[in-house]
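Next up: a single chain in structure tokens, the form predicted on its own.
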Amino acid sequence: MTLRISDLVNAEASLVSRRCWSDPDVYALEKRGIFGRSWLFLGHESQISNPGDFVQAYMAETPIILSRGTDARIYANVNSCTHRGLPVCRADHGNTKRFICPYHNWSYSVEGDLVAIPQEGALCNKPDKAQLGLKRVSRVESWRGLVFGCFDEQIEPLESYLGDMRFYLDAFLDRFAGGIEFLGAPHRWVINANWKLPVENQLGDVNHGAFLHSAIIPREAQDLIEELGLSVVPRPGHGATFRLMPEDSPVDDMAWGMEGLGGMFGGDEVQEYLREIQAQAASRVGDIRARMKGLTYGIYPNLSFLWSNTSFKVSHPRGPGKVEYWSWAVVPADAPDHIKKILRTNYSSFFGPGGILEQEDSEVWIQQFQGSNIDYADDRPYYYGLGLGEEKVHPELPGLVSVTANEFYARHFYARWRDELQAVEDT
């Protein structure tokens, strides 16, 4: 690289160079420093519930299957053919007994053991099926039942990873009695742009919603969140952005799926169940967070999760100008299936490929790589200042606190980025 990282992300993180979503080496380095070193989400516990179920997962551009095992636990492995390369796994989601290579027929158990070669036969001196099994990632765990994966041996437990960001992800979470379930494949969509790029709005950036999305957004929505809107940084990288209701709101200001259309529109039975999850929030999740109304959360490097809308997110890079975007659509698992099929309108009206907002939104991705990849313009570095030094310890909430419009949650998330990438840099 003609610059070192150092130069592409100041010491506050306050200027960042446009090179940092365009420059090819840069993804180079970030394939090694933060997909092969990162906890990465691979699916939820409610997709691969029964023995033999499976989804199709990735870890940067590694194409991955996460499945149950006989023995009920959970596996992920490269799906790529030990003996010539090819995908053994090529549905999106499902249940079987076995993933077969369809160039030469071998045959991988759903917990990726090599269990037959039709050619071997035919031979004196058999291969070791026992060490030609798919490719397994090194570590898998399970925290709220969401799964990550990762290809390093030797990271920090889940646990630890996540950090106060338990904190903030079980005030959804945990208001569910049944815990929650991901509904079907996710929408999936392919975008002109760089993976950070969702990442980054996902990750705190509430104040564009009346700008951008002033056709679906009103002002006084967007003054709500600015006169009761704090963004969290649990954990660089990490990220939680809500609204904390005062504590003599209505309950259905403080519910949970209350402003979505499926709350607004659903009708009484729906609304009187997403009452009495709010009735019950203070007793599960405590008075502070039981008054928590979530807007935007992510969890480094790259998922989101929106709380109003019910979306969990997925940023896949497919090179340095192009991700693939995954969003599912979550709902309490204990619902009657009739209010989760209303509950989900909360998701799709807004959300996914032809969502009002998520369209918009992509938009902008798109013309944000454009202008990181233009001529004649690096020495104009992307401005993150806004705020410097504003954030401060809270006496109730983990981490550093603000407001909304404080782009601290972007600065620390490049900074880690920056450090990650200086970390392999000369290796």
Contents of the next structure:
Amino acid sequence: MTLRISDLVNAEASLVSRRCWSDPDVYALEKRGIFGRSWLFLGHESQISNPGDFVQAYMAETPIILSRGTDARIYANVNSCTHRGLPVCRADHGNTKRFICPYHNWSYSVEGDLVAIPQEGALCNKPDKAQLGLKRVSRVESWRGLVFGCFDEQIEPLESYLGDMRFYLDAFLDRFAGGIEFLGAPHRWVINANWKLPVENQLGDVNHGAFLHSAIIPREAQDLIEELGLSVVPRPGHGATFRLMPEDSPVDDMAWGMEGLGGMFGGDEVQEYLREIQAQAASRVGDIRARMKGLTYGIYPNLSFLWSNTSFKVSHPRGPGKVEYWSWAVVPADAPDHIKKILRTNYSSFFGPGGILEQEDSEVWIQQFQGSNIDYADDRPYYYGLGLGEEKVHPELPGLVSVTANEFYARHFYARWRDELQAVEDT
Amino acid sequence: MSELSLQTTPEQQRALERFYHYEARLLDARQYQQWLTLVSPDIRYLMPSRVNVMVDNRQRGKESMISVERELEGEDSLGCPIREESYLHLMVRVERAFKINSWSENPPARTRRIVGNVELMAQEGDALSVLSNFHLYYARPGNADCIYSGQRRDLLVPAEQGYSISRREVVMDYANIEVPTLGLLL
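Counterpart to the form predicted on its own, namely the form predicted in complex with the partner chain:
What follows is the whole complex; the chain from before opens it.
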């Protein structure tokens, strides 16, 4: 292609071309250079706790079955029959012994091995079934119950890929003695936007709150977020934002879950439950992480974690101009059922396809994608220079740290994105 | 709910339809503050999530095999319904609509609802269980127009303006959600 990636993102990634979000050639490169070579989120172990359990997932546009084998190990296979390509799994989740293709009934085990070809009884030459299983995802690893897959056999281990992002994820995940649980099938909705737009929003863009969401978030609340808020890049491409609460903060100001509508209006029992989790936080995750009150996180390339409203989200591309956005409510696994039902509304009241707040965000991503298609303005790349060079190391927090107005989280993301695409553009 | 609806008098049927037509007109005219007066302060406003479920082999040949109910992750499930709201949520939504910075409704959507198939299914004391279907045409500048389709399962109690809605469960017909928001007043 005539377009060069080096023309799209400048050296310090403070200027990013509109074509990054709109050009079909860029998207074709992303499929190879980003989605072909990164750890991509598949699901959570709580969704497949028993042998035979499965959920559907995607790695970019590739449909995946994530399953628990009869040997209790986790498997990820491409959901496409080796015979004629149909999906062999149609349900969002369930438990099964076999995945069966509707066309000619080729049957696969829950591990993805081909176990039956109905036609072979009539034939002399039997196909070698061992060679005809579902296409397996090259690498599957999990950390703290979060399961990722990668198409590239050579990728670094998941733990080093996450790097210091683990420190920030643990501030939430390790608060709960029983771990976390993903509730039900994901909410999935289609947005006419580029996949990187939802990602960037959750990666560190805290400061749009005062403006885009001013119909819902009062100015004083947003001021407090910005005053106590920190933005961290633990490794380029990942990001974490949170409020570091003062040591003498009242427990109700500090505790996770209290600021959602479920926590606020769900009754005394829920609030006591949340206070109890906060009371154990320092002994579980240490003093400084116990004082973290999360906002949003991003894990490169397309997984987001909205800590404040407790939801994991994946931005699955469907071409340069379409996203299938998936999100799950997340709760402590050992909470009583009636408390889980209240806590899930901390997510669904404000976020998801019916959320009061998120409708503004998806509107913006659609319009931003439309703006990115204005080729007459190709000489007006988007400005990502706010706070250039102002991020610093911190005595207690790993990575680079700054105020939330600093756009360094996005510069690091697009610099990594640029470098990874450059590595494949001539291959 | 495989039974016929209750025998109603023409007056009772007319009263229910009159109420739903009035409600639809208020919503299409964006008179949300007046709409809120049709809602009981203790309302449960629900929208289950809709899931692609496995066929249960043991149910083969029975209507239960492909029942709509199996696809719903509602308030009693341990899935995640799309909406589980109280009067407070609806009040926030209504207030939001009248702020100039509620950007996804600036300019506001043009909508037209058709409500039909009104069936009185049960009566317990004053409270009426009523089913109705709706189609809603939705158009917003900058977005493709779309159709919302669904069923409402209401609990109504008699009130000054005909009835008051004390419970509403909206079962949306979607596979993937392709509409801009499910946060409308439906």
